[in-house]
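Take a look at this one chain, the form predicted alone, written out in structure tokens.
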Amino acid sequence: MQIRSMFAANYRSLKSIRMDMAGVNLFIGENGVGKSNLYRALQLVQAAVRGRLAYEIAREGGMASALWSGRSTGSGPVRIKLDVELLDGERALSFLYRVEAGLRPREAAAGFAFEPQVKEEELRVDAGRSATMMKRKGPLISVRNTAGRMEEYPEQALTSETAIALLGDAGHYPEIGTFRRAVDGWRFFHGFRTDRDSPLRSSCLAVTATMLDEDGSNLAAVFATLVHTRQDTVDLDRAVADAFGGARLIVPNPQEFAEFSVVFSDFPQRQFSPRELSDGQMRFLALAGALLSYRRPRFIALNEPETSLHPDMLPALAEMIATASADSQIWIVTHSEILAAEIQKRCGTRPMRVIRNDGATWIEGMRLTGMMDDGD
């Protein structure tokens, strides 16, 4: 399922914005306009579907970090509003999730005083009409059940929960276990460590890995099971070939553990270990795990990938993003004029120019119903 549009207010910068969003997104702007939260509100949609959502935002500061601290021209309190919309072309479905956190209540008992409390959520499906699966208002739970009727759910949620969460471990209710299942198999990469630490450095155990997970620890098996299992690296070693002038990718037959090494043209003899390669030569190859993966996720967000590459390299990025596309809605936020003109080349995507407009993050060109100005 592709995410069709999102919606998010009064988080950070987001004052009230709504997109529309295609196959791939590509956003680029100033330092401080607020790219990257766009992209963590989508992060909070995700950890609202695994139960998680007060957790990452009292992560990042509470709610008092997380507000829109600008001008409000509401009279009521100001709540952190997200909603995403997911079709499933293949059904004709359309899945509209919903979810609202604000503070407690100063009169009030439950929770603790700058948890974030969740104070609405509503997941509702449309196949020709539009139907509410469940809802939540406080702490009560209406669903829809096999007869499809709503009824209240016998068990209340916790101001820290959310209800998709609940009842998507109740394992009653399809649709909201095949929404949840997609949200959960986004992929965010915000970022790979480099440092003589990192685990992308490191050797993991040998287990099949049809993804790379977001911290990139298991890249070793990415690579193997590609090699080994899959037999297919066309991508991979052309990727490689083109960030590295040449160079190949060697991934031994795993024992207990997966590995791999890099030979550079220049030194056809020598195999370098992921300990001897630069931060950049590090990155790349993350890059390449995470978007030529054996089986890829169908969403992909990359925060600012160019970082520590050498320029050279993003072409051969870009035509990763590119392979990656066909199979997987991308979402990349840069800083790179080159990265951005050699992915419009591959893809035909216009960058989106993120500003500030009145204080607000803001899409330069869009109208308020999230279509931009051209009807691209």
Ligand SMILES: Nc1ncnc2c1ncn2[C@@H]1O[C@H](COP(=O)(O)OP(=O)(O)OP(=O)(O)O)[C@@H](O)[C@H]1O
The other form holds:
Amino acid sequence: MQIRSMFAANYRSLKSIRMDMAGVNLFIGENGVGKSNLYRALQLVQAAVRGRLAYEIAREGGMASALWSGRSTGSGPVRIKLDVELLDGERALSFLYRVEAGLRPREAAAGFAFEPQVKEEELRVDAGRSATMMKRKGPLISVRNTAGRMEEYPEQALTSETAIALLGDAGHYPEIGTFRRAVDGWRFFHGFRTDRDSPLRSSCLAVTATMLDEDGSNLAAVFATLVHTRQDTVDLDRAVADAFGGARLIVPNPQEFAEFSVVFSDFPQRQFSPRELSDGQMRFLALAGALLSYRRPRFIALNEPETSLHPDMLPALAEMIATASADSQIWIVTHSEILAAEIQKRCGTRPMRVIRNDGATWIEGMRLTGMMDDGD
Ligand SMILES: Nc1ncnc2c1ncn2[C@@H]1O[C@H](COP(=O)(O)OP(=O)(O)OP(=O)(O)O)[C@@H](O)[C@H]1O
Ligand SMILES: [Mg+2]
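Given the form predicted alone above, what does the protein look like in the form predicted together with the ligand?
First the chain shown before, then all remaining chains and molecules of the complex.
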């Protein structure tokens, strides 16, 4: 299931922005224009689905910090509004989820000051005809039952809870479950730590790993799964050889812990362990784990993946991104014109330039509807 469009309002520098999404979405732009805020809005949708919205907002400094600080249009209290539309191409179905959260009213006792107060939520499914599957207003939730009728859900939601997570946990509602699983499978790689104590450099338990964890801590298990379970490492071997001048990745059949090392063509007799690799080399291998894993996330976001990579490595990175784009929807934020050009060459995607308009994040050449002026 692909993300067809997203909308965010009153979240940090996103005053109000709707955007259609493609298979590969490439963003460039100056520091502080709101590139990370854009994909953070999608991360918050994932948090809502996982029942972690309050935690995530509190962790980033609370509602007062997260709410758009500029003047707002319209009347009434300001709310963070997030929408996504997912398209299930195979079944010609689309799912629309929206959530609105605001500040705690001064007189209210429910919830804590830093938490968002979830005010409204809705999940609609459109299969030619649009039907509401779930609607929440304040604590009251109504949901479509198996007989196809809307009924009141017996439990009320706390202000910090999302109905989508509550109903998903209940397990009785197949459409809600389908939507939840799709969103839960998105992966956001914001950047990998490469210091001495980074999880990338430590060994990890040898447990079959079909996808890379967002902090990269199961990288060795991802490689071991490719080498010993799938027994097909053509893309991975090519990426390592292209990026590191003909180097080879060595992945022994693991016992308790999964491990890997690299043999460079300059030292054919010597295996270099993750502790001995450079920051850029480690980061490239982590990106290989993210993009070439056994099972690919339906949506992969990479924030500035070029960080600490020499320009010579960027064609190999773009090649991995193109490979992954065969079954994943991709979102890339980059400051590298070279990487953007290499991706454009392989995927035909033109970079979108993120700008600021009176403090608010916008995309150059985009209409209010979210479509680009040239109709792309
Ligand atoms: N509550 C808020 N209201 C309005 N703007 C905000 C709010 N919180 C943060 N910002 C603005 O958002 C910007 C940061 O956005 P973001 O981190 O997405 O930038 P970026 O484009 O990813 O930049 P970089 O390339 O440096 O990573 C800052 O300029 C900051 O002023
Ligand atoms: Mg950023």
